[in-house]
Amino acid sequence: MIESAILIKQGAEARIYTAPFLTRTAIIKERFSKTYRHPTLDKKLTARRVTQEARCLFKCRKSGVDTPVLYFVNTENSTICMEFIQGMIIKDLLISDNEYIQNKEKQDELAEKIGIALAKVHAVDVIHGDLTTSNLMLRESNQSLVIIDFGLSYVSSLPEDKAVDLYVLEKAFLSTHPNSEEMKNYKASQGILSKLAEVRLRGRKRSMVG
């Protein structure tokens, strides 16, 4: 399938591919090895990575979380074939959009759409890993909010790796948009909103230092 993909994107672990699948268009992500590992390490390493992303993918779906349909997975050619989505990446949105540049109530729309899907995120133990405007978008079709890249994604019930999920998107949400609020109708425990504040108070202090 490779063969007949468009390449779209690479980053520093993967290349991202459109590509027809049946009668749709699918995204193929196809993580690449490192040069610098032994070779029978790479590939298991790789694999487990593949895995362990699709899986992550496939419970926050199950979960109820707005996330791309996963086709197939292919840990031999280390590749996940999953949705196409239709739709508009939050960054942009919120650079780019005068509708929700402008309107706060648009804005407390959109806070309230990522609060409750990162709760349901948190609530199955998945901790995505990169949560970055840049990784969710709006479905054209229906305005639902996608969670997109589990790339870095793992299983921890531990409340430090939740806060630490929230304090990633948190700060790429106010640096994207510095006049947004904080996230509304995210359902966390006392021991994570605890956890929260003590990385904010870490990050400000590694800001201070430099």
Given for the second form:
Amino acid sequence: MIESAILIKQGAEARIYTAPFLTRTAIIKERFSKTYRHPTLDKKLTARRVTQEARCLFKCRKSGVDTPVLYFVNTENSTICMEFIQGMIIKDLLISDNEYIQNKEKQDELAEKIGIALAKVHAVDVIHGDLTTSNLMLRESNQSLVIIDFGLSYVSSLPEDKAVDLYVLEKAFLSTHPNSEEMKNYKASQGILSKLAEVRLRGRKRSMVG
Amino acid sequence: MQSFTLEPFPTRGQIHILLYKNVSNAAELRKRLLSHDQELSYAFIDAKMVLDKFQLLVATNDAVQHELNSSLKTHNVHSEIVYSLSPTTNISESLRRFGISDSSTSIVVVKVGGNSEEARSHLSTLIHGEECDIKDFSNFVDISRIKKYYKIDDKINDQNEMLDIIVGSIAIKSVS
Ligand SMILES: Nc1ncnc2c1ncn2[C@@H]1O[C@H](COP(=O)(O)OP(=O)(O)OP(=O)(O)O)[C@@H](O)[C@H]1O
Ligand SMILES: [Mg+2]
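Having seen the form predicted alone, could you give me the form predicted in complex with its partner chain?
Entire complex below, previous chain first.
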């Protein structure tokens, strides 16, 4: 790890640092090993996970989604180096910013941005996999919605998978804002919408039949 | 000339970046590079393909990583910088597109390690041209060529946005 890196978050699967990186400030996401796995297998699986996260992150950025810029991938020490986003986590915004707590228009505007961003992600067949409000940010400079944490992302064109993404987002948002309409600007195909209805009924877990 | 540290690999030494214009002996330099002339331990890059120093630093960081874990795809860390700048894994194509050609007149040089002033005075004997400030990259960059080789959507015209995609393309190559 870079010597002057500062640990800012310690999660279940990864540590997040900020560090100076080639004249800029970067976020470094370091996946650590799972001690219950065989070391050789663990190294292989972790490297694969890091690679997949970096690929999904870059694929989205390249197709015009606002995500952190990818700087450096190092599978030797399981780190991804990316742009440090100066801004607010949506979860914190919805809890602590009075403007967002009280103003329905402000909430709708945010919901709209989220819908547009997710539609772009799905347009290139990336499934985010963990669309909670802690993985969404608002850039301070231009109020652009930024999608972060592609740690559970994968590529799929299945309407079912996209519907689960929508469902997770819906649940995350409805828990704080029961009347929000974040789907308004997500122009889903009929296939995705009918799958969404199914997923709503049974929850996130994939059905065992069919 | 400007010198930088690669924070992930601080022990590898400083990275020196220099820019030359009105270069008249690119063909001679290229010939010496092709014959693996040991005196030329620098990355010689066509300035047409350089948008920003950050692009160079990200590619250099990748090249140094390859060197340190013995996964160089080319002969040495300096040719690896040229290779790393390219988004494709075709080595000869990458070196042709990003390295100097016989007709190059503006050249960017990257040197890994060593003393900056020694590098500069050595380069002044190798390159027949004028050194200029590396802030002047924008005077020499060929945007349409950059867009073509990095496969950047034609709708994108903002140079910061271009740089973000360029840097990502370089970074993702090491796991592609
Ligand atoms: N690029 C970034 N810019 C600014 N802050 C970031 C960035 N990436 C992550 N963070 C901060 O770190 C937190 C955790 O990051 P992230 O969500 O990527 O990891 P995680 O949830 O621990 O990982 P995983 O879900 O894979 O276990 C984010 O909620 C955010 O506060
Ligand atoms: Mg997260």
